[in-house]
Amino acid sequence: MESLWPSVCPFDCPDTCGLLVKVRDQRAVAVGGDPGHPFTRGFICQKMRHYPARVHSPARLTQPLLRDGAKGSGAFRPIGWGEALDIIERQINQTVERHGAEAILPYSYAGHMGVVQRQAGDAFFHKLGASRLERTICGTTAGLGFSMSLGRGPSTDIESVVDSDFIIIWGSNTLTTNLHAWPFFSEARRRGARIVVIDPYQNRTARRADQHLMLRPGSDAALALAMMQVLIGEDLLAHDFIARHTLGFEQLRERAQEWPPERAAQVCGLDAQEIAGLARDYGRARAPYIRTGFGFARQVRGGMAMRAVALLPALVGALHQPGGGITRTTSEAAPFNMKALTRPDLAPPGVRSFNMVQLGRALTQAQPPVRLLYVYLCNPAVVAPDTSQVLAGLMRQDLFTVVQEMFLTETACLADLVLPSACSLEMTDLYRAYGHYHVQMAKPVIPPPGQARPLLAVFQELAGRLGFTEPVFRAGEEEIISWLLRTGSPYLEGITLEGLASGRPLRVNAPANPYAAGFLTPSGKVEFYSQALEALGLDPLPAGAPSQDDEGLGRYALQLITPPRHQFLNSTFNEVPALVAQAGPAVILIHPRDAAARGIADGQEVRVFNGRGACVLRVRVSQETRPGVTVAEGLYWGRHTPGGQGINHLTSQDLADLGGSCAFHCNLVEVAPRQ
């Protein structure tokens, strides 16, 4: 007998799709889009269409595994949960007794986006007194750069963009990473809007745009400043908006004069007239709109780049025009009471912290050393930068590593103890989106396979074993969700546990124009001049200097960017053979001029390398990238590449200018035929 159940896509994507799951004999036999969801509207990406194959994969972990061979051998023997938890309890107690609680480090991120399970370990590790993890690897730089201009809080509703007449998609491959925004952009185009894509290579979205500006990676701030110079110089300004709602315009005018299109063209690799034309089109539009991605913020000066782009709408008054504005994230319109779940107050004062970008350094250089690593909802052996150093740390004989996972990932293969994890269809959770204004609760629709358990259950059992008595260590998912909703925020007024229990999406109370009541900056205005940045010793005005890999300058000639591949989501879905087959071999795009100079032919296997490491990829010679720029879409596990090593062997642990995110797209490499 078949039944149909509502659920939510749990993966790290702004769309947070509403799902309908067809269940037969306690198995998910099909997953489709929920046509009743106001934003995702009944269709899903090809990745999620394969979700049942992932959930019921024969490779799925169903019982705890204890290492039964040399570290890194991937040899394990099955054990029961009682023995597994005994081992973890003993390892924690011994580590704390011999080295102190700070010798324990949790490592997790966004492998599951449900709020309860994603944050399930926080209170446990806070109470334990473990070292803290700064979870900044993805969007913190983009968020801080944006907030230094426009403040925190929600940004423009993508659904409103149907009324725009000029759309810029800046650093986002929408058709791969934000698919459900495209129908709204397409409707605006049907009504007469133009779509411009700004991106260093010709991705799926760029091919569908009316215009594509293929700028050099890391030059986005220079382009934004040149647009400002044209807008100011040709008086394409919203003077009343600037006078009422901005701070520091005269200082910005002086800075913008330093960046005429001719100068920016040299930095960006674009034509000066192309830059000037973009600025004029933007300034003359009735309701221009910008969709920012994360790509251009993943540079060493990525925070400044995002800050500069975020200021453009204020110059033309787009933030108060129906259909106009700018979208970075919508998640801040669902400000859950996270402290009730994460309990940072339980942590002792002065606990040391590690930035998750620099896991390699933490595991190989920290003093005193990390002795126990607990990994969940992340695959750092693939996703963390500078993989060679990460692997060296994970292979330490004096490091005990616990991994809770659904599969034997490359990180799990290096663990001492592996715990089988439940998936989103097997546990209760609450979801908020960062691309639309709906929240949704999902309940289990199938049982977990074998002995797989939700993260919350595991951490609560460990807490009980260690004598932790706070209510957070006993509460069920629905009780925790009721706590999360107790915020007093007007955005969540009327959002109740009872309303969410139906499984239907509920729209938060985000205003049609989130900027109508002002800006959540220190001044309450758009800050062309930021005293907060000045206080940090940083440039208070937008600056156009390009990002660069200082370590590689003069040694390697090609820039490398590593955007997502259409069939994967970060490293997720490498477990689905059909998707790996669809994705094909791990490829690096290189311009014909660069290929010819290196004696490289299309389809050839090449060694891509720099001072941090190397990997082997197959070449695609293409004008979809520009001279001097290589593109490796991923993220492939090392086992799916010809040489067994992934692209993050080449990326740096250096942090971006604001927020501590990773400069994944700011690396210099060289490419040579494989010997």
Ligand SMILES: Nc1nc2c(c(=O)[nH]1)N[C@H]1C(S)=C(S)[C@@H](COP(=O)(O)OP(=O)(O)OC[C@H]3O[C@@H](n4cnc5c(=O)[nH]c(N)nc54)[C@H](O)[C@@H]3O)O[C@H]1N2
Contents of the next structure:
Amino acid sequence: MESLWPSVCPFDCPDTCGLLVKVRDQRAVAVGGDPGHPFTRGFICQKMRHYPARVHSPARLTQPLLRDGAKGSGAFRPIGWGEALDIIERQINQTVERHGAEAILPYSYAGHMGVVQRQAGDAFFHKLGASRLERTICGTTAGLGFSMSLGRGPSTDIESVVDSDFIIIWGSNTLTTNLHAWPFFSEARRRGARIVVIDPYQNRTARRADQHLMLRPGSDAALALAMMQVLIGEDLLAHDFIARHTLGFEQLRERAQEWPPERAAQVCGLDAQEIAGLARDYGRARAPYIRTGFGFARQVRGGMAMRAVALLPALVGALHQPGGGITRTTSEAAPFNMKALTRPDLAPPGVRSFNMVQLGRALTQAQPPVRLLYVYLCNPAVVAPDTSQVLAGLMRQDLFTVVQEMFLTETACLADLVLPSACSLEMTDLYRAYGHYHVQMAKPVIPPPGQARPLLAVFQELAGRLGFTEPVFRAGEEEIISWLLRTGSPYLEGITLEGLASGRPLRVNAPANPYAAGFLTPSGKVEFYSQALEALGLDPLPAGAPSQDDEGLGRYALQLITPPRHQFLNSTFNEVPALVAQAGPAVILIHPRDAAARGIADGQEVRVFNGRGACVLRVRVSQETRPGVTVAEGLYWGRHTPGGQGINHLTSQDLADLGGSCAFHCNLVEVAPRQ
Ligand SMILES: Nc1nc2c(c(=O)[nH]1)N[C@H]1C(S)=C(S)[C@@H](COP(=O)(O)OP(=O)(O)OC[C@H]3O[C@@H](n4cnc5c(=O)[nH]c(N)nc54)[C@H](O)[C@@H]3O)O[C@H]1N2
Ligand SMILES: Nc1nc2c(c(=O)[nH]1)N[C@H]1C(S)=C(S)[C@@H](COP(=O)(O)OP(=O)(O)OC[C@H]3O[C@@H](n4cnc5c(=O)[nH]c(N)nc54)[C@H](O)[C@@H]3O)O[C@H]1N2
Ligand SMILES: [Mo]
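If the one shown is the form predicted on its own, what is the structure of the form predicted in complex with the named molecule?
Below, the chain from earlier opens the complete complex, with every other chain and molecule after it.
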């Protein structure tokens, strides 16, 4: 007997697709798109078409595993849940007794985006008094930079962009990382819009655009300031909007004067005419729109770059034009009552915290040391920067590491205890998106394999053993979802547990134009001049200085960016052989001029290195990147690369200017033929 069930894609992608899962004999035999989903409209990415192979993979963990050999040897023996939980309970009690609760550190991110399971450990670690984790690895720099200009809250609805006549895709590889936005952009193009991509290399999206500005990584703020100069100098301004809704225009005018297109052209590696032309097209468009990716914010001055770009629509009044505007994230239109689940009030005051970008330092340098690391929904041995220091930390003999996972990832291989996890098709959860305005609930459609369990069940059992009695440690998923919906927010009015139980996507009450009612900045206006930044000792105006990898300056000549690969989702899907095969070998893209200068030929294996580490990749010599810039797409597990080392051996733990994210695309490296 076959049946078809609604579900939701659990992965960290703006699209949060509505799915239909075909189930036979308690197995998911096919996953497809739900045609009834207003944003994702019935098609899914290549990765998710392989979801059944991932869910039912022979490599899936089905039993708790205890290390049974040297650390990192990968030798484990299966044990029962009772024994596994006894061990964790004992480890926690011993650690607290001997070293205090702050010697415990949870480490989690976004392997599963359902709100309940993703946050299932928070209340537990708060109550325990464990060290706090700042979960900043992805979007906090982009978020803070953007909000310093336009404020918090949701941004332009991608569905409205069909009415735009000029679309800039700025530092986003939309066709790979936000696929379901493309039909809306295409529809705008069918109606006459032009699509411009601003990106250091010719990614999949740039190939389909009408124009591609291949700027140097880290130079976006200079480009935005030069555009401002042209808009102001040629009076392509929305005077009425500026007068009513912005703060600090006169100071901005002065700052922009410092950035004639000729100066920006030097910094960006572009032609001054090209920059002026872009500004004119943008300024003359009826409803210009910008899709901001995260790309240009993953730079050491990435917050400032995002802030500068976010100011452009205010100069031309695009924020009040149907079809125009700017999109960064939509998730703030679903402001769930997260505290009911995460219970920050349970944490003792003054507990120390670690930025997750700096896990390497936390595990090797923190005093007093971290003794018990509890990892879930994250694969830091691959995704965190400065891998060699992360690995040195995980190899410490006096560190006990628990990893809750679906697969023996590189992180799990370094654990002392591995717990098998259920996946999205096997648990109940609530989903919101960061690329559209729909929320949806999914219920289990198949049972978990073997002894795999949902995260919530595991943390609740541990809480019980430690004598934690708050309701959050007993409530079921649906009860928790009902708490999450109690917000009083007009956005969530009418969204009920009963409505969600249908399994259908429900649209939140985000206004058609999120900027119609003003801006959630301190002044209520768009802030060309930001007193909040000034108070932080930072430049109150957008600043054009480019980002650079100071550590490599003068030592390594090539910039390296490390954006997502089409076939993977961060490091996930490395466990699906068909997708690994499709992704092909881990490659570094290098311009013919740079290859020739180093005697490197297409297809050769090269050593890519800097002061932080090295890895071996296969070269693709190509004009798809610019001279001086190399590109390595994707987070391959180390074991899938020729030298066994992933790309994050080359990236830095230093934080970006605002919000504490990682400058994953700001690296200087050198490349040499493999010895
Ligand atoms: N297939 C697939 N989809 C994904 C992911 C994945 O790994 N694979 N990851 C998901 C996650 S977690 C996220 S956060 C999003 C990220 O989605 P994006 O925002 O698209 O990804 P980024 O890594 O930020 O890179 C976007 C683009 O920025 C460019 N870039 C790098 N540096 C600069 C710069 O200095 N200036 C400019 N203008 N561009 C620059 C890169 O070349 C890349 O083309 O995607 C999600 N979707
Ligand atoms: N060089 C470089 N590094 C990057 C990036 C980059 O662009 N360049 N991107 C960064 C970004 S944007 C992000 S968001 C981070 C992402 O970093 P992570 O959040 O660590 O993402 P994944 O690599 O997908 O790892 C998630 C893990 O969760 C597991 N998982 C999935 N579902 C479940 C589940 O239901 N239960 C349990 N227990 N586990 C599950 C998966 O098997 C996987 O191993 O990586 C960052 N790292
Ligand atoms: Mo991310």
